[in-house]
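Only one chain is included here, represented as structure tokens and corresponding to the form predicted on its own.
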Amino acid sequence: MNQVHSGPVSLGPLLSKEGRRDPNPFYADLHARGPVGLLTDPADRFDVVVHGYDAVHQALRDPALHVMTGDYPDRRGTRRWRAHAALQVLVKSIFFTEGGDHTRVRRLFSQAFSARRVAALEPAIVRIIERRLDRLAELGTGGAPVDVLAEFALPVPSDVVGELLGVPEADRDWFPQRVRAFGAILDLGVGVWRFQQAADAAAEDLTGYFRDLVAARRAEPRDDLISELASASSNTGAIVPTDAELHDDELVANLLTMYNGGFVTTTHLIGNGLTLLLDRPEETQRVLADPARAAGFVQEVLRHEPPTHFSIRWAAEDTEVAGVPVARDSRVLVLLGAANRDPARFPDPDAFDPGRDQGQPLSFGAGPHYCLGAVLSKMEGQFALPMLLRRFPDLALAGEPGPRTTLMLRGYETLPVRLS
């Protein structure tokens, strides 16, 4: 039976210093009281949040649930946002759009995520692995201590997803920066409104880069998803996209957002499992000796330590989530870290189990907005961990890792370790 929490709660133990570093214990406490929650605390700047497994992922199907469009703060009278080019580039991708908007662009990227396309790119994966793995060798020359989450985690992914879109190889190493200053803002609290300003010149930089990588495509199109976009974007907003077009904005906030997305998640995925196998040798010479085992390890890191922790909607009309009400405008926090750690379906859920077969974490969400990238992420992970600690079989942490803080891009800042 469903039920709705006994008493008030509030997410100000989930915001805390203590909270950010180990969420599990309030997700714990939030288990122990029901799916789904109201809050009535109005710092908290929500009204539900949910958090059971079943519960989460009858949110995320939820038609009456949204995203929040751009509508949502307009309707509510606050209209700052429209001053700042890192929010009105969100609005504009398929992140933050419904219906047929949501729909027409999605249809256009999903191409690049094809499984033919994604099987086509494991040859490429597995050649950037190497090359990354050449230069971890040479940093760690003599035992020398090396970032393997700046060095590794972290260029893996962002050369793999410039090889996907056709990113030019000599312009990746651009990009870091300017993705970490336009993610700081998408983490909970009133806190992030700090990193506005540098989100916003980061947004600006971003956009003129993929704006000017379109111009060139178009003139001179090559064997890459970004010259096929191109071909497909009109420079002109008044008029309005067939199901087969884009127009300029559209392309370029969505190239810009699908990039940085395209590796930042898949960067903490590699970080946060590296450091799971290193506490468990056991663990990383099952991987190594059967080669199948790692996807299993990958789902049980992405459930056990996702690097995305919620996801927002708001109610664009009454509705109901397991059996409570949710009343129009209703500002919905979804806890997707939470429902991976739900005892209901994960017993054991503070256990790391990779042989666990309950079902899929919701670390990728569900529904229409379902991580576009999530066969890509997944694979790259399978491929990057076992081949890391092949070729340095003596890895080890160089010093405790550093503190996870965050709830959305959940991962460490940096990674020392020796290998050797």
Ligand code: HEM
Contents of the next structure:
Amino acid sequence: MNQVHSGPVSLGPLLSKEGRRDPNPFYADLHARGPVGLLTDPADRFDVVVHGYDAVHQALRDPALHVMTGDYPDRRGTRRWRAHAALQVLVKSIFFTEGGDHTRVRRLFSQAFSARRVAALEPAIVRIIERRLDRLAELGTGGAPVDVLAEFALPVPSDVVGELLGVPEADRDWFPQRVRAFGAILDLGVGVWRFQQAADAAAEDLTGYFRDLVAARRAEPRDDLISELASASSNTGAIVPTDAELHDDELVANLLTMYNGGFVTTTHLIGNGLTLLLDRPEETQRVLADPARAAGFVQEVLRHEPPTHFSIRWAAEDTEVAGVPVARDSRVLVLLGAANRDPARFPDPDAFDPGRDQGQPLSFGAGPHYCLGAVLSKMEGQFALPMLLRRFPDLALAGEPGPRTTLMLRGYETLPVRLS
Ligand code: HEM
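I would like to compare: after the form predicted on its own, may I see the structure of the form predicted in complex with protoporphyrin IX containing FE?
The next block holds the full complex; its first chain is the one shown before.
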């Protein structure tokens, strides 16, 4: 059955100041009208919006709907994107690659995220969290306010993904500013173009950093993922890499995007989760009393306040979603954050209920591009939040957390707290 909305849909309300602060009323309105909408206002820059839970699931698994590969702007005859270092990096990364190249690169990187390898990281994760808790205690002595986002939610996942990939500890403080500049162009809305120049400069810095690191590890391998992948990559410039190979450009682009995507997302899982716990002391007590509850809690944080509200696809050929025709070349906005609040899947969707048993939210996507770091980031959340609140049982907000205004990498800029 064709389930398109009866009337026109516009992204205007979502991208307004109020919509960015709280997109959920907009999502509720969409759900009342059907799972897929057609966008007719050129200002929206998308042709179709998909937001029903089942429809999002279907769209993310449809082989006709591609991530934003370089083919899309090329097919439309716009070649300006090639002048931008940040866009060049993105299209060389797994996030924006399709077909055989995607399978080859995903196979190489998924070794790093196997259940065994992630489980083996557990002692390192606990150590990293403990060290950052010690640092928080120092900073918060005598009731001084501390930014728990900058001093805990950001460095913990940065240290974890740094550990996984092999980014030296001494270099990690150099990243956040550049990662923020690079990530700013990933949000929705034409306004993001004003960040392009800064994103290109950050991409050049980050590319240079990872290129040097790959060269150093190739010369003197260590026991880390970068050394392993450096030996699988080649800088011979072969046009068609063999199965065992990665081009150096691909390796660098993937290290950069994986490192960036691997910590800011998890930072916001921790920050968003903490504010939900602070508002619910009885839930905090339950999570602390029974560590098994942390998994359900983290899953509900991911559903209720996902760090990533959308993915983007384009139709490489004619297709359909929930019975709605999607023409070749259409730009499709896939609203993961809306799917997580679909009342047809999650009854009373705005209620925060860690006891729900209605299956996985779509915060990590679905299908061939399903997040490689899902198990790792859930594990980080399940350790970090209880350990933080066990160490500082009187932790309380020391001011209003700054508003959340982005839909990609959605979380607080700062989170001032007092530890006692
Ligand atoms: C709460 C934390 C995280 C969230 C919400 C998240 C979200 C997502 C989403 C929605 C996608 C799919 C994008 C699409 O379909 O277009 C994705 C892909 C991906 N994520 Fe995550 N992510 C998180 C943490 C991580 C971590 C910790 C890592 C690595 C250390 C990671 C690495 C990746 C990679 C490599 C992909 C691309 C997979 C592919 O294209 O085949 N993510 N992530």
